[in-house]
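The chain that follows stands alone, in the form predicted alone, written as structure tokens.
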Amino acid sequence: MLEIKRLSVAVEGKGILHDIDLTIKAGETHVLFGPNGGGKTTLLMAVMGSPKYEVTKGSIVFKGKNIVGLPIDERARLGIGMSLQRPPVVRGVKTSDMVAACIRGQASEENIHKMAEKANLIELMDRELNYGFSGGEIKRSELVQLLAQNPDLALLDEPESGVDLVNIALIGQLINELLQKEHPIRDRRHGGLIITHTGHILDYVNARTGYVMLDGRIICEGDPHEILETIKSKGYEECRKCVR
């Protein structure tokens, strides 16, 4: 579903991610670790199509297509959707009509309801989008605007981020459905990259690939839970030691 090959990224000229390889097939998720300010956040920028993100290097070939100089929109239609870490609010727009736009040519009433229930997020419907919500609140929102555009690729840009634990374990439901893990892999047509620091998603996603990310290179790939163990136990220096 997802070969990236090579890719580097500079913003304002910046040199930010440096030769990254990464593969993702339909049916898997995976999940990339890292400090602040490694570059997570812009490999999800970069294959989303932020104008930000420059592309000085190499490719992000999505079902076939090398997709570098595609507009958001675009790739949005192709099937790439994305999860904010920090969401803006958008005074005037209400969040019924977010979601109402995602789900184009199916934005019934009902519809919009269903996808509002799913995420408990009836009582914010009619009010602007983001606007004095939460952070679990904004979280939900993002999910249920994701589930609307129904992607074949989900970038998650550190989805429990702000989120109680009351909330952690619906946002794992939200995820789920939206990878299709109710369905056996072969199964599925859905594929996602999960961004997380704490790793607390993994205790309600399964993930089959975890990354370690640091100054802009995957540096490590393996199991995430043992690569999150490691972290956890000995920091990110390990990884460093590693790659020396």
Second form
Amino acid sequence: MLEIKRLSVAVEGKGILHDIDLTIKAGETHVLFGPNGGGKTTLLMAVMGSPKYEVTKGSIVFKGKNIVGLPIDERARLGIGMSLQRPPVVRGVKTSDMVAACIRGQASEENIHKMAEKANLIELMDRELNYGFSGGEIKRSELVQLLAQNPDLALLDEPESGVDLVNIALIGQLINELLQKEHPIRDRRHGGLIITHTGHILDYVNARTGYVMLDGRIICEGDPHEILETIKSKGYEECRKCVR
Amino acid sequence: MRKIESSKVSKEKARAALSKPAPLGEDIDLDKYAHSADELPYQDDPSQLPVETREQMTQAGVTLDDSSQRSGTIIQMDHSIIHSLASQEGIEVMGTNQALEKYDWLSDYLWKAVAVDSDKYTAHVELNQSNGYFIRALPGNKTTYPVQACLYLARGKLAQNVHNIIIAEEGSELHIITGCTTSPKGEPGLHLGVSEFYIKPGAKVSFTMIHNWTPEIAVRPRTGIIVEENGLFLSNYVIMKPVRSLQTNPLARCVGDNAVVRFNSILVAPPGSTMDLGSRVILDAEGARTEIISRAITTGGDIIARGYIEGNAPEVKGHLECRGLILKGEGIIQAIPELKGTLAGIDLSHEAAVGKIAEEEVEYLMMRGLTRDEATATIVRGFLRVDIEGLPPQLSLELQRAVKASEKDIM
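Okay, that's the form predicted alone, but what's the structure of the form predicted together with its partner chain?
Expanding to the full complex; the earlier chain stays at the top.
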């Protein structure tokens, strides 16, 4: 579904990502680890198509089409969705307005209410988007918008950061719905790429491939649980020794 | 006798101020405008007015086809009251001249909230007054539906000089929607409107004003509001259509304990429009509160958004918020918030921001599949959304409809 080849990305002229290769098949969920500033968010933003992230080399092929150069909204309509780690506040625009915009043709009050209920967000639907939201509320709001959007590929930037332990199960549940965990593996069509620092999300999602990104390069690939254990016990320096 | 004396004093003051320029706004040469107009026939059924006239009125929020949703209607065209009807007991709606003939005591309300010698425009209205409307809610009466008033400039190059008096007697509730508009021919014209509001103890007035001018019209409203104990005055001022020059700076005085004033303004200035719009509130009584909110968008015109709150009594509270969005073109937005406190224990605050739409917000909405234009429109719609506390739901809907109807012009 997503095939990234020898991708290099610059921000304001400065090279951030170098020669990234990564492939996600339909139904697969991959996880990105790495210290702050290593390039994880840059990779997700480059796939989503934010113009600030300039592709200087390589290709991003989604559903067989090289999407480099396509505007963000066209990528969204092709089936890519992203939840941001720190989304902007949009004053005057209600959360329910955004959920309705994401559902597009099927935006009825009933549908919006169902979505909100699912994410325990009823009381936030009338509030201005992300205005005064707690960390957990932001994550649930992002995920409910993605659920409404129903993308084939979900890019999730630290979906569990700032979420308390009670709500992390709910976050996991929402992600699983997004990634069609209720379907048998063979029937899953949605893929995911998740950035995580804590790895808590691994307790809830069925991820089989993990990467470590350091200094803009993927330097390690393997079982995400094993990678997480290594990071926890030996830090990222140990990952540098990995051979892909 | 008292009426004659008071009128004589006002006229003398007005004559002395005829050349007094206004402290703000471009100086308008009054001699360029005609001051007399033909008397126009009374219309028993305003829904029979010509289609283009009705269309202009509709765009200013005036409904003529279904009067069941109104507690009263008054329409002034040029200098003539062409329709006036109060359809609810306890609510009075008529032309100011008629009201002054009917009620001797009404002269006591003239020029008490606005000084007759404020500037040459107030002076001109006093000396050349061409009616205006009188709306009053009797004690304890509450409007089921809003009263609508329409001030229409039909003749080209005319100066319309109206003096409006609005009185909400003790414990009453009055909702008014006013549409100010003109013939679509686009001829020059001048609208001078003095409006004096008297909110008695425990009374509540919401005043929603929708402007629908054309690019050659100059407008100089002069508004004063006096709010007594536990009274509430709520103003929604919407101007989203071109106007050559608009300058107004209403002054509300909270003279009774716990009086509340809220001003909400939505301004959109297309190229060629100049708007200097402020709201001033003086909190002179204990526990009085105010909130002034303005949202200004330029698509090429110039806007000055002013706000002034003065706290002179214990436990008063005021907040002022001016936000401006430069959407396109070479327009200018200048926000001038001012606060003045004269004793300890008051709570006044303001926030002001002027800028363009944040690219980060546009991209964020595009990530949800909205095109750039849809994302921009959504953000603009959100920017203009002011949830107004105390406004009846029907009026709130009408206000939203008026804003929405103008969206296409903005984008």
